[in-house]
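Shown here is one chain on its own, the form predicted on its own, set out as structure tokens.
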Amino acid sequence: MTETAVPEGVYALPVTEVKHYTDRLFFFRTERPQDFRFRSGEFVMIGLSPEIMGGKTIWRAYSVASPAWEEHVDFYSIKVPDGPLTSRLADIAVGDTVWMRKKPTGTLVHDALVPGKRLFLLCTGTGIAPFASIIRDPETYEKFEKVYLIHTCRDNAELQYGFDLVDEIANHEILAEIVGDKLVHYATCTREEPDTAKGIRAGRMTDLMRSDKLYEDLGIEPLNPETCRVMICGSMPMLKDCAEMCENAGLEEGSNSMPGQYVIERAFVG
């Protein structure tokens, strides 16, 4: 079979590293081509080629989960094993290529917020990705003065790649100053007993958001549409849930064209 050219306006970007977190969610990093550009907390079209998908390309949206400033290309995927592309990117390995398009773009970034004191980052699952590049940007931390990072998966081990990127940020030369102690973890799991030894704790963000039991114990109080910034990245229930509180607590959705207090990214995996 004839290797098929890479269409225009298209990367062909070599694989340099994947790891596989769980069953269910792996990340996977590649180079990163000298002319792409993009904001924090976008996401792209990622693909593979022809060859691989049977004589067509599949395009999934993806966040990129490496800051602006970073000279490779991460991202972090669920596997769906009847997933049209990731039942196939899953089996990605070093040395392979993945297809992406050259146009970033994506309502997770801080153009698309007014200016505020706070910033909440609330996520399940693979929903952390564009936050995974917002928490590693300097750019966040000039901008707020506090950022809480909020995630809930279905068990401890996925909760993994959150511990890791604080773990990067804390051990980075520099990161490690300019955050100190701006950047807040705070992780839920809902289907096991948390590892509390880690500092998870139990049960949906939104359920302890309602009940006020998160603000609780982050010692801040609820959110508050004078000094609080919130960007929402999960599941459509989820997305549904937490765009109601922030309507509720006051606070007004955002876009890249007219800046809010609050945005939601509806891209997928699939």
Ligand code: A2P
Contents of the next structure:
Amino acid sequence: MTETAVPEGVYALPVTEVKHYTDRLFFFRTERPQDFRFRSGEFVMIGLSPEIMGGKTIWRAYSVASPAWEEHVDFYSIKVPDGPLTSRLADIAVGDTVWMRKKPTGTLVHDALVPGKRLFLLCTGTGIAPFASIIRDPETYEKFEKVYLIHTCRDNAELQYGFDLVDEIANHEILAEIVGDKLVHYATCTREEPDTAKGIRAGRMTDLMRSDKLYEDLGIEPLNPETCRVMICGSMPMLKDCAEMCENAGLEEGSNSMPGQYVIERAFVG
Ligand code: A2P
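Could I see the form predicted together with the named molecule next, after the form predicted on its own?
Now the full complex is given, and it begins with the chain already shown.
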């Protein structure tokens, strides 16, 4: 079979690294085309060639999980057993090629927030992906005094990627100094006993915020519109609950054209 030409407006990216975190979650890294520009927190459309897909490329939105300055492009994905793309993407190996549409977009970007002091990054599951980018972007620490990465997953193993990111920052020769003690990681799980030795807590972040337990654990004031900005990424019900929490605290939603105090984006599945 002859190989289909890469369509106009699409990059064919060689995969350089794959890591499976759990049966449901995996990470992959690709080369970065020299002319690919994006803002930390944005997403792109990812697909596989028609040969691999058995006929037709199916595109799905993926947040870029690496920061804008990195030389490679990272992604963090769920595996949906019957998902037309993710079930095949889960089998990719180093040396394979992934297609990526050239144009990035998204609202989980600094441009969509008005200035503040504390940045809350609220995410569930693979919703951590855009924040993997944001927490490694020096701009985040120029703009905010404190950054709270708050991640809820089903079990301890699903939280590991967040721990790896924080370790990477602590061991990075430049980022470690820029980030210092400004980044706080608060991880919780809902469907098994939390690994307290790692500092993991029990319960959904929404419950822990509504009861003030999360704020007490961190020794901080609850959300307020004067100092706090929030980025939210997760499932639809999670977005709804977190947005409601922000609204109740008096924060207003922002966008690229009208920056505000909080922004939301669906964690993409498929
Ligand atoms: P729970 O186990 O109580 O459903 P999933 O992998 O299904 O997307 O879920 C990821 C995590 O998000 C799970 O820990 C889940 O908790 C949590 N979650 C689901 N819905 C919400 C919500 N509305 N608000 C906060 N967390 C949620």
